[in-house]
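Heads up, the chain below is alone and in the form predicted on its own; it's given as structure tokens.
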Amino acid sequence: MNRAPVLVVGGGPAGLAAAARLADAGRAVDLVELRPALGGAYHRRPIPGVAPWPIGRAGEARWTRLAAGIERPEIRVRLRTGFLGVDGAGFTLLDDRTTGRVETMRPAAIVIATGAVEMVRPRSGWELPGVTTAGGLQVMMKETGRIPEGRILLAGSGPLLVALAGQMVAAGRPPAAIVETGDPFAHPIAGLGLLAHPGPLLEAAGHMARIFAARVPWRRATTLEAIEPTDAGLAVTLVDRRGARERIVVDRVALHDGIRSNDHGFPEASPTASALPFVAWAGDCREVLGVAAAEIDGARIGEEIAARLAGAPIATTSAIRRLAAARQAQDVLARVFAPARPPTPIERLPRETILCRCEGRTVGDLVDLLEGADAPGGREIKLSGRFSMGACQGRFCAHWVAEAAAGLRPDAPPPTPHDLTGRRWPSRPVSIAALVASNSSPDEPTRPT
């Protein structure tokens, strides 16, 4: 067996499937996961003593298959371990939070399978206590087995809101309302495209049936404009497709405006196997296609890397066809849930609207920073304005800051999110104590042989 293992980063469906296929080919695998348990967002495992959250027969079958696939000696699972980056010589930096040490290793190849990041478009009050992401609420439900007390409003766009509402109804705690910027029922012809994808269609139909049976208010083609704290709770201002405003008071708000690939700070994928090490992305961090497609893509990348390292032909035609079908399904969903009207440009939001939550930087701060002929470019927006400078290093705000900056200076070259986040390592904050405690060196063997 080759001494240098393949490093798989991320313990969700794509990472687990890639590790299993690499082990099938006789490759040693180090599978690192930052969280204390495998599963990713969809298959998030509960805390000890809590029953797993129901995810349907297909989901349970997938998890059983994925979990069984990594139960083999070729795969070493390392939980609470973060991937910090890879340098030009092929050495990776790992933050082992169990031992409190930073370690180096030189893998034969790297699979980046870090999933997706949930997007929440800035609006007034989105940083208030009691406001979370819909995905964050769903993860909390899966981990704790319960739904927070109080009236909960789900707002934003996309099928996740429908799924979350259906799960809350099934658990006996319906949401106070669903606020959807699009109107799925306004696109019946586009919706017919889901007939070619019976799995997602049946799942969505089940959730909708629960929502209608529980008579959950569903405001379609409606935008959540602002959130304000009051003595009675959070006052939410809604604007419908005709411009009419409505005010609802709730205890909690869960926002969701889609998802994007989690590619923060990671190296570009290697075009050839001659690069040291060969780097490939798998699953939603490469292309957001959903949990089933992530498993398919992870297996595809695992087979591809194993073949490249062995100098064998690559044959993943079947997986490519299945991914194309998943891509078509996502295209249909995008049309069905398309916003009824364009969102307010970020640069036109009230000046006090927070853009960078870590540093408390506002729309007004960005407007003032970009005034004048010598306005800073993308990288200088971070260094001079402290946008994307906080603990998350732009994971959640860089896209919105770049979009607003482009709107404020349409005649200048538009900044990109990577101008603010960069592509360097370490890709996330690491404690000085962990660096000091590290006693590994590049010459040490990375694992027993």
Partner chain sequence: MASPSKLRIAIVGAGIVGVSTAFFLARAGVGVRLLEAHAPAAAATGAADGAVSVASKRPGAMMNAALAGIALYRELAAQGVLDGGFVSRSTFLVAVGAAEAAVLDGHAEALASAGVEVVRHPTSALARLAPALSPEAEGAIEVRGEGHAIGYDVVRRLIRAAELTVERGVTVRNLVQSSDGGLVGLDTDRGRIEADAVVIAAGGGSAELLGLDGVLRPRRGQLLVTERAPALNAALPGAIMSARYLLSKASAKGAPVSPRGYGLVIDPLRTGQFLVGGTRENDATRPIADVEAIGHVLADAVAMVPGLAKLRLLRAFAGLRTAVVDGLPLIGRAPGGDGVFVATGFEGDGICLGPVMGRTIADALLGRPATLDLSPFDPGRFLAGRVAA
The other form holds:
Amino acid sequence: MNRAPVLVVGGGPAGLAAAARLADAGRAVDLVELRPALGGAYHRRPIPGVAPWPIGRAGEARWTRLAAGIERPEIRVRLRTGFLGVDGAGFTLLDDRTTGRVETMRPAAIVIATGAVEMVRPRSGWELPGVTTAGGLQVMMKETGRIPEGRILLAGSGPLLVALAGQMVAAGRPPAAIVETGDPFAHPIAGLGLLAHPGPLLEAAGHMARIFAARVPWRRATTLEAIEPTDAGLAVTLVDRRGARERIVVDRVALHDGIRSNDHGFPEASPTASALPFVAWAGDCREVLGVAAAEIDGARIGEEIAARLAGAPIATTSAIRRLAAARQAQDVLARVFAPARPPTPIERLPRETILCRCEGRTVGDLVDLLEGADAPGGREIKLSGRFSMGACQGRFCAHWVAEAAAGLRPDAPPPTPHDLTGRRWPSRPVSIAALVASNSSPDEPTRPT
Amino acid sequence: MASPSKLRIAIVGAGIVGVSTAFFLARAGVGVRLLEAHAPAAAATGAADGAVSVASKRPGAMMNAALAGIALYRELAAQGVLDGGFVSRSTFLVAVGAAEAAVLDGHAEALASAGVEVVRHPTSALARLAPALSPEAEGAIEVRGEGHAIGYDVVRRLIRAAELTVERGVTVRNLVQSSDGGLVGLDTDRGRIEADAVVIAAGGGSAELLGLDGVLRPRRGQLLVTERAPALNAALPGAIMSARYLLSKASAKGAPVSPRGYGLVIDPLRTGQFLVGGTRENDATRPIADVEAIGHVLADAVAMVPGLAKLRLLRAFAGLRTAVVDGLPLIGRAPGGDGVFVATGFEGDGICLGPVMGRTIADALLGRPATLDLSPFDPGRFLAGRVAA
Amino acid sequence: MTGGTFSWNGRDVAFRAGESIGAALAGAGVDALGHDPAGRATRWFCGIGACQNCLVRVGGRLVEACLTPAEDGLVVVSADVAEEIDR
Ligand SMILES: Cc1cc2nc3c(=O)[nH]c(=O)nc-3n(C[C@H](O)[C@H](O)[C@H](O)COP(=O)(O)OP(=O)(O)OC[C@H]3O[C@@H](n4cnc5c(N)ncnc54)[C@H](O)[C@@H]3O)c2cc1C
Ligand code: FES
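Write the structure block of the form predicted in complex with its partner chain for the protein whose form predicted on its own appears above.
Below is the whole assembly, all chains and molecules, this chain first.
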């Protein structure tokens, strides 16, 4: 049996739960987390001396359980260490920012539990300073206990905006307004489906009560169309359900149009048990189902990997049923927050709208690239158009570029976001000095044989 | 053969060679079918370094071809076809240590004897000329009049300029010939395509189509791209090539080299990024980079240009060059098989040679006189009797 | 680790123990972090190291302000402050 450790990537609920179950089965685990603290998106830990954001009794119980689960000798937690992928020789690469070295290892298996990234639809001005993702604002709040100064507008779609607004109200700094593309109250029947999922429903109800009490305007069926810098702040243009436009001025805008798997550059899940290293995905990066499901999924994958490595049969658990329930809840939420009016197709946004911020590529650049007799495919759009070619490696634009390309060339096979991003190491930019350091001392091999 | 404009011509492979051939035919008013298993520039052309250069060459047939290749790049740039796609600049061959300095001296003489403009720069001049170079550098020779072009970029521009369409996702399985050896066409996974003339420019895929196993061999190369660093970029006057590259690029091509040879070329790109290569690896067929090779190349690069240590790597990739065992490409009419042309085996020179070889093949198809002596590259040296069989 | 101050484009910025450079800058009212080497404005965006929009220069190297812990005495500048050329 391969006694090498299992690598767990990501210190959120899925990663922590997987690590705990692997350790239960007697497996050595290396748990790597890019950030300086564990917790992931939901259970993000505050800096010392700052109280954690209130997350309710169930949430606190979950964190206590997850944190206790990894307090064991089999688990080595490595913070500020990023997973770069698997190279052509089969080595797994870790970017250890505490030592400034890239390390190579050959784990028995890899559990990828890197969570989700937010989707932000391109709109005029989304690239400006003062504009963050809603999650990005929440990171700052959760870690520092502080909300940045000024009037903050939350815009886009989905339950996260409501949660964030509720948290801001609780902290005494209500947002200027919530601008929601969907029209949640227009779907009472669909909304009833949530009654089957009391946990999320109660949490949402708490946030809503706070938002109403604080009289935060909740502009439903309204879209944030454009952001412009002015001397007085960021001027945003809102379009309501009747198509009427309104301009308001705020200091900051937090955007959020849903979330999707954070899977860029990572190896695919192994098709067979004999593949080495065995790669499995867990939590939101496998399927976006939320925090409670991530813990269940992580535990399930941890058990499954331990069993596979031991050659034991895979036990059937209640996890699959519970994940199905979480999926149902997500479906209901998606219906409740469905856009009230179809959004403007990306390819029909104003030509100057930035699609790929890193490389400064616009809607117009894509339209020009795709016109003519010959329709380039996904990889050609990347290479020749420089879309998704920058430092974020397409994490924020590949999805939209693929969607717009499909809209512009219905005659050609639609590109996938992966055609644009690829699955190559390094999954994120890595210091050259750290790569050189990894090779510089052949007498001290960093790779177990 | 019939008048060229009536010919049904099929080109197999939309790498730089196939696309260049189609471009020159289209310019002469001759349409072609351009068949590609994946996508334009999906193989070597999309993974290449892009030196349009003779700096590492010895006088001979390949040097002459490369000089013609550079001249054509200039011509296409002047015509606006390549626009900013060809960057004219010098290559600096840099020596570290006395042994390399000696190699450089001999090399400079050889280049000059072939009519290449070469300038020698003493150690004392380097700090001013190329402030980013390590003080370890002991002299350099500057090879003038060459440049850089990115393979996939050239391919895209040629497709646009000639309004070509590429049939993507069409895999050619074999040539179809009649019992008397006459060309019928091609069998593909989408059915038969009839043709009066076929150009096999399928890179590594050509071996199977032509029955050339053992003649064409993959030689892998690994490269990397850094993030942007405009100031460091401006502190290098052109491509930096380690004089050690001359040793790695064994002077007689195709001669046995160690399984993994390292050379070093640092290309400052127009974007402010750096393209750094690379390896020459025999018989490695997975086009995926590994950290051992990339770490090694980077260590060499940082020794040459210390400022690179402060940058981040954005992408690492590997490509397969298609090499011929005797080190010379296969270009021209296949013996016996009437109407079958071959253009492959360019190893590490296809970006430089692609357009000029495309023009040469197009000229042959159009019945125009040859502007380049192809006899050293005659596919007949390996193909005699095979295609017609 | 305790809090302290670091230098941001020559001005002192206070931070609390464990705070990232980016969070400390936001606390000090700094939203516009400068320009990346491609010339585009930089800012805190995703907060999790994914978007690469928050690059700043520390010791000559670009790092994500949202991932990098602040340290006492650290010298941090905008990414567009030209890198020094090592020889
Ligand atoms: C790492 C590296 C560095 C290099 N550096 C340089 C350099 O600095 N300067 C330079 O001049 N050259 C360089 N080269 C070499 C150059 O890239 C190649 O010589 C050139 O791209 C060859 O072009 P091609 O069109 O022959 O082949 P390819 O680009 O390989 O194109 C062949 C095409 O045929 C398609 N195909 C294959 N089989 C079939 C089939 N059966 N049916 C349909 N389609 C098929 C493939 O998908 C591919 O698109 C380098 C190469 C590498 C790998
Ligand atoms: S804010 Fe996105 S990487 Fe730092």
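Just so you know, these numbers come straight off a predicted model, no measurement behind them. Positions refer to the first chain, counted from 1. Each form is matched to the other, and the largest set of C-alpha atoms that superpose within 1.5 Å is called the rigid core.
Discussion item. Does Gly88 shift between the two forms by 2 angstroms or more at the C-alpha, the core having been superposed?
Written reply: Where the cores coincide, Gly88 still shows a C-alpha shift between the two forms that is 2 Å or more.
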